[in-house]
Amino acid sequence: MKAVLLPGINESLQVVDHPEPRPDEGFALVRIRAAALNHRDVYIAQGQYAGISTPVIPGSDGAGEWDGRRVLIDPSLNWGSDPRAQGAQYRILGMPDNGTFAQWVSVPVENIHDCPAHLSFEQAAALPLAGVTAWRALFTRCNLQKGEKVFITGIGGGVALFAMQFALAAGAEVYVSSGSAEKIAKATALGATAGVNYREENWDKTLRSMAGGFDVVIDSAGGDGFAKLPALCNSGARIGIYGGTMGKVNGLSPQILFWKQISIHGSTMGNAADFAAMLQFVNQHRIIPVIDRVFEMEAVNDAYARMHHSEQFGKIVLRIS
C-alpha cells in the first residue's frame, strides 16, 4: 500500500510503498479515503511530543470504507474505565500505532462510526480529533447551556472552530480571538457575534465593552493571556482549555476565581461517549466541518508546512488516492 512515513524527527515526510497492516482479532482493515491533519502531527515530526518512536505512519483523523459502509475512526484508543479522564494505557492513533496517512488502517471495530450522510470522505476525516476535544472542553467539561455567551480563542484551528460551530447550534452567543483580521471576519461569517485580535493593545478591555462577560471560556493557549480571561468571565462561568502553545501562566490572580466561583477545567480529546455523543449532534445539526485546503497525498509537507506556519482557517486535509 501507498502511505506517507515519518522516517525521524525533523526529517521529510515520504511516500514510501508499505506492507498493509494484518489486523489482530476484535480489530479491522479500513481503507482510508481522506486523513486531516492535526497540531499533533506537526508536534510530532518537530519532536515536540511525548514517547515519540520512529519511523512511524502519522495521521489520527481518517474517513473511508469498511465492510461496505462509508465510516470515520474515533482516534482515541483505550481511554480506560474512569469517564473522568483517561487511563494510564490511553494512546491516540498515529503515535505510537501506525495511523491514518495511509490507504489502509488497522483499528479497533469499536472504533469505527458510520460516517454523517451529509458530508465528504474529506469532510468526515476532518472530524474526529478535533470534534471531539471541542465536544468534550464545551459540555461534557464547561456544560455549555442555550442562551449563555462564549469566548473561543485561537479561531482558525480546528478545534476552535468546531467549538465555535457547536455552540452556534446550541443557542450560545459566540465571540471570538485572533491575531488575525481576515480569520475574525470569516468567524463572524460563520455565525459569530464579533472579535478582537489578541494583538492590539487591550484587547481584553475591547472585548468587555462589546460583550460585557461571559458563561464559557474556551481556550488553547494557556501563557500570559490565560490571566485576563477571568476578570472577563460572569459569575459562575467556567473556563476549558484543551492547549497551551503559549506555555506558562504568570498574573492570574486567585482572588478573581474565588470570589466569582469559576472554574477551570483541563481536557484531553473524549472518552466513547463523548465521540458518540459528538457524532450525533453533528448529524442531528447537519454541521459540515470547515475545510481550509485539501492537498493530494503526495503533498504531505507541503499540508504540513501550512500547518506550521498558522496559515490554516479550518482542516487541512489530505486525499488518500
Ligand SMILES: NC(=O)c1ccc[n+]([C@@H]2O[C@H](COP(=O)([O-])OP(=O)(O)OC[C@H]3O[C@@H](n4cnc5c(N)ncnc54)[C@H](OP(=O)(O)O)[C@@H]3O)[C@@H](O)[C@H]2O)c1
Second form
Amino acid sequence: MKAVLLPGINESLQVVDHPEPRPDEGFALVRIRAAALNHRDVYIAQGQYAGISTPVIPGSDGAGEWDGRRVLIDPSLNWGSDPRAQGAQYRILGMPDNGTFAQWVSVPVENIHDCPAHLSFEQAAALPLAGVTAWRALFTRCNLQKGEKVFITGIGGGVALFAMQFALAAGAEVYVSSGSAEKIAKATALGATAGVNYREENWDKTLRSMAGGFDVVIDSAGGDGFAKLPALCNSGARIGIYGGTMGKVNGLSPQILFWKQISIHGSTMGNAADFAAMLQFVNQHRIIPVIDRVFEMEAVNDAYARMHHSEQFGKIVLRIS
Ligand SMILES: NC(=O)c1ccc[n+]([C@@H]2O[C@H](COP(=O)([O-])OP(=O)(O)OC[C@H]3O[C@@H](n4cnc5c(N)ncnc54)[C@H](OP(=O)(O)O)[C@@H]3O)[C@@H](O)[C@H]2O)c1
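What about the form predicted in complex with this ligand, after the form predicted alone?
And the full complex, kicking off with our chain again.
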C-alpha cells in the first residue's frame, strides 16, 4: 500500500510502498480515503513529544470504508475503565501504532463509527481527534450551559474551532482570540460575537471592555497569557486547558482563583462515551468541520509546514489516493 512514513525525528516525510497491516483479533482494516493533521503530528516530527518511536506512519484522524460502510475512526486506544482520566495503557492512534496517513490502517473494531451522512470523507476525517478534545473540554469537564459566555483562545486551531462550533450550537455566546485579524473576522462570520488579537499588549483589557466576564474559558496556549484568564472570569467560572503551546504559566494569582471560586480543568482527548456523544451532537446539529485546505498525500510536507507556521484556519486534510 501507499503510506506516508516519518523515517526519524526532524526528517522529511516520505510517501513509500509499505506492507499492508495485518489486523490482530478484534481489529479491522479500514481503507482510508481522507486523513487530517493535528499539531501532535508536527510535534512528533520535531521530536517534541513523549516516547517517540520511528519509523512510523503518522496520523490520528481518518475516514474511509469498512464493511461496505462509510466510517471514521476514534483515535483513543485503551482509555481504560476510569471515565475521569485515561489509564497507563492509553495510546493515541498514529504513534507508536501506525496511523491513518496510509491507504489501510488497522484499528480496534470498537473504534470504528459510522460517518455522519452529511459529511464528505474530507470533512469526516477532520472531526475525530480535535472534535473529541473540544467536546470533553467544553462539556464533560467545563459543563457548558446554554446562555453562558465562552472565551476560546487561538481560534485558528483545529480544536478551538470545534469548541466554537459546539458552543454556538449549544446556545452559548462565544468570544475568541487569535494572532491574526483575518482569522478573527472568519470566526465572527461563523458566529462568534467578537475577538481580540493576543499579540496586542492590552488584549485582555480590550476583551473585558467588549465582553464583560466569562463563564467558561477554553485554552490551549498556557504561557503568560493564561495568567490573565482568571481576571476575565465571572465568579464560579470554569477554565478548560488542553494544550501548552506557550509553555509554563508565570504570574497566576491564587487570590483571584479562590475568591472567584474558579475551577481549572485539565482535559485530554476523550473516552468512548465522549466520542459517541460528540458524534451524536454533530449529527443532531449537522455541524460541518471547517477545512483549511486539502492536500494530496504526496504534498504531506507542505501540509506539515502550513501547520508548523500556524497559517491554517481549521483543519488541514490529506486526500489518500
Ligand atoms: N490534550 C489533548 O488531548 C490535545 C488534543 C489536541 C491538541 N492538543 C494541543 O493543543 C494545542 C493546539 O492543537 P491543535 O491541533 O488545535 O493545533 P493547531 O490547529 O496547530 O492550532 C494551534 C493554534 O494555537 C494558537 N496559538 C498560538 N499561539 C497562541 C497564543 N499565544 N495564545 C493563544 N493561542 C495561540 C494559534 O491560533 P491562531 O492561529 O488563531 O493565532 C494556532 O492556530 C497543541 O499544543 C496540541 O498539542 C492537546
